[in-house]
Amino acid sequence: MILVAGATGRVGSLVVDLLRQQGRAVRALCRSEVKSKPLREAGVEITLGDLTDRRALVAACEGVRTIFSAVTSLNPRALNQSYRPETVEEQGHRDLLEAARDAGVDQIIYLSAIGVDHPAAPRQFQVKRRVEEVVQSCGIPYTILRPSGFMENLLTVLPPIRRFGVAPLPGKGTTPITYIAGKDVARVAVLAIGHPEAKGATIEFGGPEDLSNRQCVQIVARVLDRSARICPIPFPVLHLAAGVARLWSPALREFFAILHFVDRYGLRAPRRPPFPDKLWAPSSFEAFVRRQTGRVGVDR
């Protein structure tokens, strides 16, 4: 039995999907019964609760073998939904790993980031990396994963640009990013289950190109057909709106802070694959666009 630990989310749902292609047994822990209902109605056992509520942990933790988490609390679209990430991934993740000790888990693989260790990194990667460290000391065989920028994060350019041939972009948007579809990010964490280069292991990696977020844009709008104009967000006003809105959106600025660390410093990873005797080949930034847009071609 595998557990799946944020299985809702963007990457821990691909890997949900993976593993029951493959026609492993998997269990979900979730916090939502709404959220939960598709996994549910497909056959994956759910165990409802989140890593606050140790009764759900125990559970949870019962004949697994692995343990994949993806849990984090930065959902800055989340309205009144407080962001505690030091109880709800440090001490949680102390508290899964309490439970999954006591139920006999072979593995427990962990989805970090690109960056955690940075000097400037900023609230969410450092409670990420002490993450890490807790999951490196807690006497289960481990596996860190730290993939580069999702391309996913992009997506919110191209309604602007189909629409009005208008992108904005936060920062100056000239670093260098490895960006990485998130179903790749999921095939990673899939083949890191019970492979021997994993354990004990902290893999970085990324896409096949390095492109800035201005590199990005100019891909969607040829994709589109469309110019683009380039309209630079100064961080300053977007740190203002997040102040504004932190009574219903407490995660938007440190959302923000992110965007700005990644704009300053960027999130570049080894081009190697993460398991060599394993098959690698993740999509270019250009052919995850063209599937998103229906407009399935050859890269150029």
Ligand SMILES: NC(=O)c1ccc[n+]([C@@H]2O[C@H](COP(=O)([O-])OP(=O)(O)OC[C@H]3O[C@@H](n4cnc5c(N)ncnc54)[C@H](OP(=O)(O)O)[C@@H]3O)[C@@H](O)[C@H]2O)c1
Second form
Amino acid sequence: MILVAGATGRVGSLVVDLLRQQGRAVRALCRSEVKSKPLREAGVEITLGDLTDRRALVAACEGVRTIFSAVTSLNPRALNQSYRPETVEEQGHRDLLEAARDAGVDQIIYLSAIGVDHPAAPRQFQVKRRVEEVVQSCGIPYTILRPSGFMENLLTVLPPIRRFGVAPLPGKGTTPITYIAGKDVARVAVLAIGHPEAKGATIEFGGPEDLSNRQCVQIVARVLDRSARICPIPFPVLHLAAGVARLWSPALREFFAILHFVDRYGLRAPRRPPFPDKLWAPSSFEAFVRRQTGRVGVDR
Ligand SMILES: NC(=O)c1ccc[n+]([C@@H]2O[C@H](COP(=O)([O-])OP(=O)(O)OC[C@H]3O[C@@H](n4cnc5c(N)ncnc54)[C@H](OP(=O)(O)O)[C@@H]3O)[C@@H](O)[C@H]2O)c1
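Switch from the form predicted on its own to the form predicted together with the named molecule and print that structure.
Let us now look at the entire complex, which starts with that chain.
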């Protein structure tokens, strides 16, 4: 039995899909009954509960051999939610691993991110680094996955390019990011299950190319057959807006801090295969955009 924590999220749900396609038994830790419904219908066992609920964690780990966690307390699509990464992610994973140890789990795969050990890492990244340390010292064979930025982050530029021919970009948008598609991140997570080279490994990986956000905008414009004027939004403006909005959007400040960090330092990952013995042909950004927009053509 494989436990997926964060199974209703972007990568977690893709991991569940891949595991179900392989006919593997999957349990999902879900905090929302409504969101868990499609998973249940797809044959996934559900443990309802939050990462901060120790009793739910004990129940979720029973009979489990592998745990994959993609839980994050910062969801850019729900910035109005409370933001307590030290309580949710750090303490939550500590409790999850304690329950996992008691249940005899034999592999924990934690989805972290490139950049978490950078000296200027923002709070969310620092918390992820501390979760990595918890994972590394928990006594269970572990795998830490550190992907670069997800291609899906760029989908926000599609509507303004389509409608107005403009692309608002935070900051300069010139630093390189080895963007990777969520489905490729999920593939790596599934390949890591039981792989001998995954044991005790921290694996940094990304897609096939280093691209700046400006280059990504040009690719989107080309695929949509539109022109796109880039409108840079200066970070002081974004930070001011986050200060004003902090009551209704507690996580906005942190979200902008991450964008600022990435705009300054980039997110470059090695472009070698995460596992040399496995086929690895990650999607290019253009192919990703073509799939997302239904304009499937030549993958350049
Ligand atoms: N976006 C990027 O560019 C990027 C790059 C590298 C690494 N990463 C990392 O990759 C991981 C996965 O990202 P993603 O985009 O798949 O995240 P996501 O879509 O936001 O999914 C997060 C998942 O965590 C769950 N969750 C949140 N708080 C929880 C709690 N207290 N208890 C139990 N579950 C909880 C969410 O459940 P609900 O559905 O109920 O909210 C959801 O299933 C994250 O750790 C992220 O930091 C992201």
